[in-house]
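Next up is one chain by itself, shown in structure tokens, the form predicted on its own.
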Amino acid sequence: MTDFPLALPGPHNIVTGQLSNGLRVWVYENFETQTVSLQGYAPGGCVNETPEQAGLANLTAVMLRRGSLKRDFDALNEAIEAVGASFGFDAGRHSLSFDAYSLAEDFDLTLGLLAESLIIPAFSEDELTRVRSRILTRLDERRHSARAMANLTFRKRLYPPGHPYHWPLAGEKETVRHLEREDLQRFYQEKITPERGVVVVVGAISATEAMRKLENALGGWRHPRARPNLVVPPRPVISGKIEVDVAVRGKSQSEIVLGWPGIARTDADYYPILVCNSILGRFGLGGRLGRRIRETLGLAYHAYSTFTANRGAGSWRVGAGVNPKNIAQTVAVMLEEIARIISQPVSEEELADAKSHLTGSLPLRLETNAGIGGYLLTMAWYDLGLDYLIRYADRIRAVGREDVLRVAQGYLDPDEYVLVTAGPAAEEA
């Protein structure tokens, strides 16, 4: 046993604490660099829309950085960035995301910023008419991407209408046109508040420092009438193959989307899938679809396996970017390693070099304090506990063999998947 474990943040040195309002706090000092990094979740992501005003989460998020009841953008912006700081949201699909970053000599005006665009946003309506413009635009833009399409099909695909995981996030051109100030305002009012949020500090400042002045920055933010979706969405179903082909013109190259339904964040195969998904696409060259669709047969640009986790079930998937005449054999070649990982064990080297792959780069993305923040925000939100970091690396060498083999056969299934193949239309290829 090294001390390794004692270095990484834990019950020992995480202290946390509550806002007020009912933010949860968690703090984690550390002063080898003279930065603070600060990162919140709040429940007020996009569960909360109806399918007539997707995308209402993402740019009520956008517009909280644009401006607020004291200073409009350009003064805000002039602000952060005079001193090299900076501050930000996010929709994600059942939350408002907010973080900032800045040295810590500045964390008072930073923080001070973000909790003015948080607790008292403008939402001007001329902001409002310019980011609407430009995320119409990029939703435009997103038509001509195959990759964009083939992923956003697939999820049209694995979820069913109605589910809040069916849309994208940034919504669709038909309805984001139609969103109004109003609309944006009675969401933030009713959709987005602190109870049940969290926030994490790390970086050079104390504990006390910081529960101190979150909360004189913070505590202040209420939204009594907020009364957010908090069930958490069904697991999908799919039954047999469902097969889609979306042409986008002008491409030369398709892109490919085969997947499953997945687990939530909090479920217990979430480590044994972590070391599968790292065989079968993610470890070294893509694992082994990388190996075999790219290195060996040179059918495909990229190759790579992965799996999203959320609050519900998110997605594991297989994926590939070939030339249009590559499509049916790179999908022939991924259901058949689809078939080889669910019908025998993996090899004791590969799990090996998974674990390995995966404990040991633990501690590369735990250099910076928004590293650092973003597994305790994780852990926080999740309810992961206190230790996850502690006892991650033991949880990954716990899974064997015999775990990599149950979760495959539990989740992949060559005869029953969601296929999506996106590029140039037959005519064009």
Contents of the next structure:
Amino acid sequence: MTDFPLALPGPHNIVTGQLSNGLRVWVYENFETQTVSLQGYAPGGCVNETPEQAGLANLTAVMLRRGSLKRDFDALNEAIEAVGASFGFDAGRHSLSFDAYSLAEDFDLTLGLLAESLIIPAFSEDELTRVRSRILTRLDERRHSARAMANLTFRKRLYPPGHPYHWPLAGEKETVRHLEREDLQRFYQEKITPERGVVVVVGAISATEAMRKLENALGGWRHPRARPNLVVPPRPVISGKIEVDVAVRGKSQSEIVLGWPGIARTDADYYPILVCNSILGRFGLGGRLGRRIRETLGLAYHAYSTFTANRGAGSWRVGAGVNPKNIAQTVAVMLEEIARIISQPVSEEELADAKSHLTGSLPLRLETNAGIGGYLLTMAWYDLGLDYLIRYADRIRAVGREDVLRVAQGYLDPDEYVLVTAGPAAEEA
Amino acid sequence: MLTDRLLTHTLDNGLTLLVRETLAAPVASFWLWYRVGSRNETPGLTGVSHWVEHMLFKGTAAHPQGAFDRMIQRAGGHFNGMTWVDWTTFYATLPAERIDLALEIEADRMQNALFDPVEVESERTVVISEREGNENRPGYMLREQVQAASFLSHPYRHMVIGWKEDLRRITRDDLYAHYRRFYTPNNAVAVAVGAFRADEMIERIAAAFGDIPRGETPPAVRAMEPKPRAQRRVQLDGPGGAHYLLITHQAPPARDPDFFPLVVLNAVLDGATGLPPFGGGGLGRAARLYRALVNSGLAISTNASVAATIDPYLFTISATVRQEGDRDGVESVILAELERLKMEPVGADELARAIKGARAMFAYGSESVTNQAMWLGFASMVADTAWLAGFLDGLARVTPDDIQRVARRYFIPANRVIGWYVSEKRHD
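The form predicted together with the partner chain, contrasted with the form predicted on its own above:
After this comes the whole thing, all chains and molecules, with the earlier chain placed first.
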């Protein structure tokens, strides 16, 4: 067996470069496979929308896949599906993301279709009408999903109106309904840019060849009127107990979300939070929360803790899906566990378990080209360094009990929080 | 191909081993598959197989509750259990040098799971909570009713999780009896794929499982679905943001000669898929259903799927329709597409796309040892590894005539259930 640390992607085997338009490129060769994964971010996302345009970044991303000036939607689908490959676009808070996956033999074709969709999109009126109608129906469905409504309402209470993270990515019916072709074209030309963007390619392709092909396909993409938006949104501040119940008719189960403002991806607290979050609601079958809420009390099938981290502060939250009659008891247990983790250091054993899992599971997460590509993209986008994966285990190992206690105390609070429940109304339950 | 360099072996106690060495990454995956699922359940005991699977995470004398998950996760692994209509499976994927932990755990809980009465009670409400989470989705509620209408007699008529009425009444003894009956080496297949020496792995599995005594042969499933004779319609009304349509036709099992033509037919309707364990649907936007329903604006999404099973199961077609949409129109367009499959031979380009797409899906899926082991084990539950080895060739041999023949055989009204979840017109 190969010596594992040397096999990790790092400065010695990730090839970096830059296209003539400023797009940074990272390539990692993996000839053990027959496929190639391409993933990228270009600056320009939800943070560039006005509140009246909520959903515009998302609609623009969806429309990029709906036809280029060379090929309409049908022709694109015919071409890509003929080789069993795929490509697509997605909107993020700060970026447009794009990705493609194909057999190595079909990389040229796949890259070509992605590039023409990205560089010369058609934004056809007919497609826009269909896509908008579909998104509006998805928003109707969202209104009838307890889980979606719990998460959406949590977001809106955590980030005040006016904060760039307040609105859901997909927008609202009232805003999406009014988005027109000109809005998409302007947003695309003026807000999305290759400058400071990144592309990673992982798979059965040589780095030299990948660089040359990317330059040919994407090097000419330029949006001279757009400047990358580098503003970091402020960390939200909450005070007191914000408690909201959302009625979603006809449901059997209520969804609970309880949470706080979190951190940016580049924050030094990232590693202690990773460890603390694992102990609180992930390790084993859901950490301390899973042990009490699921294993001991039998209140829920899923009970968890999770955090997000972006250019600006994400959230740190715990949650569960429970029978409506068990909401009060479940929330009480959650708050007890929060009170416990901020008042006493975790045990040496819990700390060792969580760290051992986080470091030991790295090879499993790097098994596929898409898995490796996902890490490389995060490393490039947040400037985490080419040696991020190589140093990862040491950074986790350096986390001590006092670090875990410090971040728990710094971010979690049983007296100040946002609590959302969504499910059957009181008269239904 | 997944079956290249595959070693197979059977222990004296009947346990079948499938072992494949791959050195692409320093990881390994171990799966233990049992031939038991909702197919083996009788009225009053629906959901018992899935609940037993849950109880296998609740400890043995040697490994008390929480010990299994802790061992695997400390070693950097991930694990889970799954129950489906024909099988139940447990797996762990680990850094290769720790894979013995998975062997130790599975050998222990094959025979020593405790089924502590206190744990049985706390898991009862967990399983009910899992079911209530499903009930929150209109698509689940529709599927449950359509499935029940699709079979008169065969146990495929109930969902794997079981009816809530049964989940409230099943006892500790019911669970334990089911466990003892089906969790035997002669009713199981162990699969290991990863960075180890295959011959050594066979010895290690033999050492871990070899002393477990053979069990009695589990009872065969007696129920055979009678020939379908009536088209049925099902309608649920409730709150929702859209209307949901689900059409089923009874379909042949994995080993039937009609199965491969139906997989290709499914790709023509909905895009290529890899191996469909639970009923794979494609994302084919160049495929017929998407063009006819979504590109036309009639529906906002659609899906077709065929599942590889032991007994005849279901070919399903679904669609999501906006609230003000034309429900009758969607239904008739789907039925017209099925008629077209009977009347016109499919084009060479559509056939080629289906084959190439399936080949690509296999290549993507094969990058992970977890997927490889899943496919090998799953194939041996519903057929055998020769079936898996011949899968891509089987698809490539399908002719336009075959597709017309199976369309004419299965897509007939007497073999059909049409189900709607109709969202109530109330705006909130």
